[in-house]
Each structure stands twice: as structure tokens, then as C-alpha cells.
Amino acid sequence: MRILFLTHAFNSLSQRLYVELARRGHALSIEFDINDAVAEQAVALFQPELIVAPFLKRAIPESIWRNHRCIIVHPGIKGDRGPSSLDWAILRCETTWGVTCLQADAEMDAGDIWASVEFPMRAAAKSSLYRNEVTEAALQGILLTIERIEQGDCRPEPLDYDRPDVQGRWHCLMTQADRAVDWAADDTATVLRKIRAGDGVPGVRDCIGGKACYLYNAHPESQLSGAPGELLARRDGAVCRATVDGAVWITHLRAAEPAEGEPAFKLPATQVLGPLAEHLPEHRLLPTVEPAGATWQELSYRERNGVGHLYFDFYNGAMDSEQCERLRRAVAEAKQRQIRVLVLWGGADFWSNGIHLNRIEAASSPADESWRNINAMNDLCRELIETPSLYVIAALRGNAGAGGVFMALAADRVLAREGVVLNPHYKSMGNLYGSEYWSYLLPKRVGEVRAKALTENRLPLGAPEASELGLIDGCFGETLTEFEALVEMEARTLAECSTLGERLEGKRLRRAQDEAEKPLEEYREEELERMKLNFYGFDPSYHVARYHFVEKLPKARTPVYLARHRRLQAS
């Protein structure tokens, strides 16, 4: 089937649907929803049999939905309508929620229903629910919708609020008044719900020490306490703030009324607060220390059954220079322990997306910070590559992009959950060349020809496809729990295997041979020479693309590598 994606952005949900539908043989093209005329032109060029709207911020033009079957992916149960569906579900403590695939009509979210898939709600941020439960339900719903359309004799179900299975209702746009935290009255659970309901976009507007800001990414703290609303401590860029019955960690803020020259995008909380956070006691936790109760910890290390497990969870998968260095030190320390297998666990939402573009954009010299950040990533990757006495497993629970993909390839074995999406390329960020020793690691896995294709085509790759190509070593586990259990079993079996010593010796010999043929430092120097042009050269493409990405500026056009219909037109 010829399917056109009409979407505000090629986000995680759109990418997952793209790779799954491409796997099933559908002819796909993508158009960003810029305006009516552009959308109409895309439809005229591609002549789709079906239009899928996985992520829109406005209604599909009547000129399109009256003449073409358009399926809206709505993150709500049957009958739910309105722009803040998931926000209200979190705030109202819904135990079950869902995704509905409905046909576009004159009335917003009121079209006939092709499919509806429900899931149990998890105590998590909106962005995390969206990337996991909502995405999985949307995939099931779209596949079911396409199956019913292809059958030919199926008809969608009209929205009827008299039906007992239609439990949703119209919800208005959630305002900041609805989200506002009352620090003098709200308990920890309420504060968490409010911040989680706004995570990603738009955040919760608040005031800290007289500074207006938006709050993001909150986690419970069970040991620290103080006067409600009081700032108690800082840790790795986050601040801890007291509630009426405990405290919460808030990792990121965005200035609501930025001063001249002050960034107006998300950054670590201590960076946004500046002097307001400097006096706070630094409540550090070593990765090897298990906290006595709930807290927030970016890095943690545990040993089970002779296997070391190193966990890192960086917000949105972005890794700044300091985070790279902290993780590198944790890897170096793990290498000194009495283990022979080390498992690296990225976050449940993201493994890693490489360098931290927001931190770079906020720096006094973005070029210098880019250089510092990429070198810190390289130091981390080299620490992983040079582990002669350890067998390293990269366990990708969440998506990975750019340098994060190649960081994973620095491990001996790369495993991913079935639903993970990889973007093993840099070029969409202003023709960035990339480093992280990719020119050494990638061809060793897939060969020179495929390495060039992967880095040039700029399209997402599903974990099964990545496994077939040899980019990763395996994918399994429909759920996070299943994936984690299978990885732990494999790591334990490997640690107990009598031939592990032979494997490690073979690894050491191969690394020595590779080093003799071409030293790692030479790969690094060649990559960085190209990146120096990105950062300091005459072509500003990287800096322009980063600025647009960080500031979330509206798309002016759809890149031709996504818009297949425009490639066909050009040819």
C-alpha cells in the first residue's frame, strides 16, 4: 500500500511506525505538515492509498480528508478528544489508557474509529509513556487499521457515547493553572504527577528563588526533607526541592522569562538557576552506593552473579562533556573489579543520542563546547574499546542515535529490545561528520559499502533490520522486563562459561592486530579533522541545524531523504 505520513515532525512514534510498515513492504513517504498548500502538493505528487497522521498539531485540510482516507493516531481511549489527552490521564491517575486510530473528519477527534488499543498506565513522565506504551499501542492500532482496510469489507465504528465501551470524553487544553504546583499543600505524589504530565512539552511553570521557570523530569526523594518548596541539595546538575511529605529531584528547567542573552530552552537545573543553586550542598552518590530508599541517580553500578551492571540514564539521551567523563570513570572503575563480564544499560527511553546539543548551544563558544563534548565522547568510547580483561555487552533498552549508536558498537556484543529504533548517522545535523571511532567500529561490523549507505541515507533502522545487517548482534524481548531478563541470563551464562578466557584472549589478539594495522589514535585524528571543519570551518550548516533543533523552530520544508514523492518528482 502507498502510505503518506503527514506529521508535524519525524518523532519517535513516527519513526517506529515507519520502520515497522517498511518492514511489511508498504511504499512510504513523509511530508511535514507545514501548511495546507504543501500538504496538498505532497498528496498530489505521491497519490497515496492511505494517509497516516501520527503526530499533528493542527487539523488536516478538508481538501485532503474529503478526498483521501486519513487516519489520525490519537493518544487516548475511545471517545477521548482534545489536545492534552495524555496530560489529563496522568493528572487524573487513570489506571488504563490507550490509543485510538480514527478517520479524519470535520470535527476534531470525532471521526469514525478503525481501531483502539488500551494499555495499563505506568507511574512515569508523559514523554516516557509516549515513547513506550503509546508507541506500542499506536503500532498495534495502525497495523489493525491497515489490515481492516485491506480486507475491503470492514467499516469503521462511528463514535457513539451511548456505547458502554466508549469511556472517553472531550478534554480542553490543559493550562498552566491546571498544572501549577502548590508547594505548601501538594504531597510528593501530586508534585510528581503534575510535572510528569507536562514533561517534554510544555513543562510546569513555577518560581524558584524569584526566577520564573518551567520544570521537567522529576523523581522522588525519600531521605531528604525540609520546609515545603525549599531547595535542599544538588546532584549532577539536578536540584532537590522539599514537598509537604518529602522531596523531589528536578533535573531540568527552562527559563520562563529569560534575560537578554539567556537561553530559553531546557538545560540542567543548576545551570538555569546559576547562583541560586551554587550554595546548595552537593549530595553526591557514587555509582557503587545503593541509596537507602527512593532517589534520583544518573549512574549506578551493581554486581550480580559475577557480572557487573553499569546503568546510565541521561535525559533525552543527550550526554554532555561532564556526563561522558563521569561514565568513563565508572567504566574504568568497573574494569578494576573482580568481574569478567560488564553489561552497560542505557535508559529505558534512550540508550544514548550522543553529544548534548542544548548544552553546546548555551555555551559561550558553541564551537569550543562541541569540540570538548566530542572529545569526551571519544574518551569514553576508547575506554570501552580497550577492555582486554572484560567482555562488554551493550544492552539497548531504548532508542539510540548518532554517536550513541557508535558508542554501543564499542562493546563486544550489542543487544537491543525488539522495539528499539536506531539512527546510525550524523548528517541530518547539518552534515556533521561524526566521531566516536565510527570509521573503525562500523565497517568492522557491516563492511565499507554498508557503512557508507547507513551513514548517508539518514533513515531510521529497526532493531530487527539492524540485526540482519550485522550492525547489532541480536534483538529480542517484546517488553522491557522480558529483554532485561534475557540479557541478564545471557550475561550470567557467559560469565560462568569455561571458554570465556579463550574469548577474551581472542579479543585481545584482534585488538592488538587492529592496532598494528592502524592505531585507534589515527582513526580519531582523521574523524576529528573532519569535525573541526564542522565546528570551525566556513560552512555553518551544523551550527544552523543545531540552533533550529534546540530552539524547536517550525520546519520550513521536508528533507528529500524523507519525502520520497519529492525525490520522484526531481528524477
Given for the second form:
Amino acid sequence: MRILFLTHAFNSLSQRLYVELARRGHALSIEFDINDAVAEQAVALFQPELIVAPFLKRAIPESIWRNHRCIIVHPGIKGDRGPSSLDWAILRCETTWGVTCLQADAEMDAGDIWASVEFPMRAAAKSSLYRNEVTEAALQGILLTIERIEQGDCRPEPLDYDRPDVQGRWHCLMTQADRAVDWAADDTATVLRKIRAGDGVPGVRDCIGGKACYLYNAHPESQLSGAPGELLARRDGAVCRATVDGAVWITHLRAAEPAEGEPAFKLPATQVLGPLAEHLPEHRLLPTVEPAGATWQELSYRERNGVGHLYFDFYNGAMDSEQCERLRRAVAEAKQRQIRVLVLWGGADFWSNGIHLNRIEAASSPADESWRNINAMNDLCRELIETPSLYVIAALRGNAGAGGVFMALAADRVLAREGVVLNPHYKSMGNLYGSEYWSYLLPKRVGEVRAKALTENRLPLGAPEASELGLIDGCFGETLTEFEALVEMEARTLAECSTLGERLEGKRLRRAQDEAEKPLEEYREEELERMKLNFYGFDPSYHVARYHFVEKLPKARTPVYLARHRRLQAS
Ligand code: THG
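Having looked at the form predicted on its own, could you now put up the form predicted together with ligand THG?
All chains and molecules follow, beginning with the one already shown.
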């Protein structure tokens, strides 16, 4: 089918639907929802048989929905309507939630229902539910919808609140008053729920030491306590704040009333608080330490059955210079242990997205900070490539993009959960050339021709396609739990395997051959030479693109690598 995606952004959900529908042979094109005239033009150019709105905030104009079938992917159960569906579901402690595929008409979210898929709720941030449960349900819903449309005789169900299976209702836009934390009264569970309901957008507006800011990424802390609302400690950029019955770690803040020149985007909490957090005791927690109760540990290392397991759960998968260095040190320390297999798990929602663009944007010299960050990423990648005594498995539980993908390729075996989406390219960030030894790691896996195609196309890739190409070694597991269990088993089997010694010997030989042919350092220097131009050269594209990305500026047009209909016209 010819399907046009009309969407606010090409976010993780739209990317997942895109790779899944492309795999099934549908002809797809994408248009960002810029204004009605642009959307009308896209429809006229592409002549779609179906329009899908995976992530749309505005109304589709009547000129479009009257003449074309438009399916809205709504993150709510049957009958649920409004712009804050998931936020309300979390705040109201719903135990079951869902995704409904409904046909757009004049009344918002009240159109005929083509499919509705439910899932059990989990105590997690809105963004995490969105990337996991909502995405899987949306995919099922869209596949059902397309199947029903293709059958031809299947009619959608009109919204009817008298039906027993229509349990949702209209919910208004959630306001900051609905979200507000009352530190003198709210217990830890309530504080967590409120912050989770607004994570990653818009955050919960609050006040810390007189500073107005939005709160993001909260985790329970069971050991520390104090006067409700008081700041108790800091750790790796996060702050710990007392509740009436315990405490929570808050890792990120956004200034709500930024002073002249102060960043207005998300940053580590201690950076936003500045002097307000300086006096706090730093509660270090080494990766090898297993905390007694609940706490927040960004980087952790555990050993089970002779296998090392390294977890790194960086917010949004972004890794600043210090985080790269901490992770590199953890890898170096794992190499000193009596293990022969190391599994890199990344975070549960993200594997990694490479350098930390928000931190770079906030730096006094973004060019210098970019340089420092990419060098820290490279040091980490080199630490992973040079592991003669260890067999390294990269286990991608969540999506990876840009440098994060190439960091994974530094492992000996790269495995991904089936639903993972990869973006193995840098170019969409203002023509960034990229580093992380990609010019060594990528062609080695897929050959020069495909390497060039992947980096130029700038399209997302599903794990099965990545596996097919040889970019990764395999993908399996419909759920996170299933994937984790299978990787764990594979790692354990490998560690106990009598031929592991031979494998490691083979790995050492190949590395030595590669090094003799062209030293790693040479790849790095060549890449960094190009990156220097991106950071310090005359063309400011990277700095402009990063600014637009970090500030979430509205898009002015859809790039032609996504808008096929515009490419067809151009050629
Ligand atoms: N029909 C048509 N277009 C649509 C939908 C539809 N576009 C996508 C849309 N569904 C998504 N649903 C909503 C539902 C309610 C609101 C917005 C999108 C809403 N908005 C508030 C307003 O416009 O005043 C405030 C929104 C905000 O500020 O975030 O209530 O079914 N044709």
C-alpha cells in the first residue's frame, strides 16, 4: 500500500512503524506536520492510499481527512481522548492501558475505531512506556488496521460510550497544577508517579532553593532521608531530595525561568543548580558496589557464572565526556578481572546515542566540548576494541543512534532485541562526519558499498534488517525479558565453552593483522581531521543542527531523504 506518515517528528514510534511497514513491502513516505498547506501538498504529490499519523499534535485538516483515510495512532484505550493520555494514565494509576487506531474526523480523537490493543502498565516513566509498551501496541494496532483495510469488507467501529469495552473518556490537557509536587505532603511513590507522568516532556515544574525548574528522571532512594524537600546529596550530576517517607534521586533539570544566556533545555541537575548544589556531599557509588536498597546507579558491574555484565543507563542514551570516561574505566577494570566474557548491556530503554549534544550546547565553547566529547567516546571505543583476553558481547536492549551504534560494533558479537531500531549514521546532524572508529568498524562488517549507502541514506534500520546486512550478528526476543534471558544464556554457554580460548586467539590474530594493515590510530586521526572541520571549520551546519535539535525548534521542512514524494518530484 502507498502510505504517507504525517507526523510531528520522526520519533522512535514512527521509526519503528516505518521499518516494520517497509519490511512488509509497503511504499512509504514521510511528511512533517508543518502546516495544512504543506500537508495538502504532500498528499497531492504522493497520492497515498492511506495516511498514518503516528505522532501528531495538530488536527488534520478536513480537506485531507474527507478525501483520504487517515489513521491516528492514539496512546490510549478505547474511548480515551485528549492530548495527555499517557500522563493521565500514569497519574491516575491505571493498571491496564492501550493504543487505539482511530480514523481522523472533525471531532478530535472521536473517529471510528479500527483497532485497539491493550497492555499492562509498568511503574516507569512516560517516555519508557512510550518506547516499549506503546510502541509494541501501536505496531500491532497498525498491522491489524492495514489488514482490515486490505480485506475491504471490514468496517471500523463507531465510538460508542454505551459499549462495555469502551472504558476511556475525554481528558483535558494536563496542566502544571495537576503535576505539581507537594514536598510537605507527597510520599515517594506519589513524587515518582508525578515526575514519571511528565518525563521526558514537559517535566514537573518545581522550585529548588528558590530556583524555578522542571524535574526529570526520578528514582527511589531507600537509605537517605531528611526534612521533606531538602537536598541531601549529589551523585554523578544527580541530586537526592527528601520526601515525607524517604528520598528520590532526580537526575535532570531544565531551568523554568532562565537568566540571560542560561540554557533552557535539560541538563544534569547539579549543572542547572550550580552553587545551590555545590555544598552537597558527593555520594559516590562505584559500579562494582551492589547497593543495599533502592538507589540510582547509572553505571553498574556485576559478575554471574563467570561472566562480567556492564550496565550503563544514560538518560536518553547521551554520553558526555565524563560519562564516557567513567564507562571506559569500568571496561578497563573488567579487563583486570578473572572473566573471559563481558556483556555490555547499555540501558533498558537506550543502548547509546553517542555524544551528549545538550551538554555540548551548554558549554562555553561548544566546539571545544564537542572535541573533548568525541575524544572521550573514541577512548572508550578503543578500550573496547583492544580487549585481547575478553570476548565482548554488545546486547542492545534499546535503540542506538550515531556514535552509539558504532560503539556497539567495537564488540566481538553484537546482538539486539528484535524491536530495536538503529540509526547507523551521523549525517543528519548537520553533515557530521563522525568518529568512534566507524571507518574501521563499519566496512569490516558490511563492506565499503553498503557502508556508504548506510551513512548516506540516513534512514532507520530495524534489527532484523541490520542482522541481514551483517551490521549486527543477530536479533531475537519479542520482549525485553526474553532477550535478556537469551543473551545471558549465550554468554554463559560461551564462557563455559572449551573452544573459547581458540576464539580469543583468533580474535587476537585478526586484530594484529588489522593493526599491521592500518593502525587504529590512523583511522582515528583521519576521522578527527574531518570532525575538526565540522567543529571548527567555516561551515556551521553541525552547530546549527545541534542548536535546532537541543532547542526542539519547529521544523521548517521535511528532508528529502524522508519525503520520498519530494524526491520523486525533484528527479
Ligand atoms: N482528527 C483530526 N486530526 C487529529 C485527530 C483527530 N490530529 C491528531 C489528533 N487526533 C490528536 N489528538 C488531539 C486531541 C486533543 C487535542 C490535540 C490533539 C487538544 N489540544 C488542545 C488545543 O488544541 O487547544 C491543547 C493541546 C496542547 O497544547 O498540547 O485538546 O481525531 N482531524
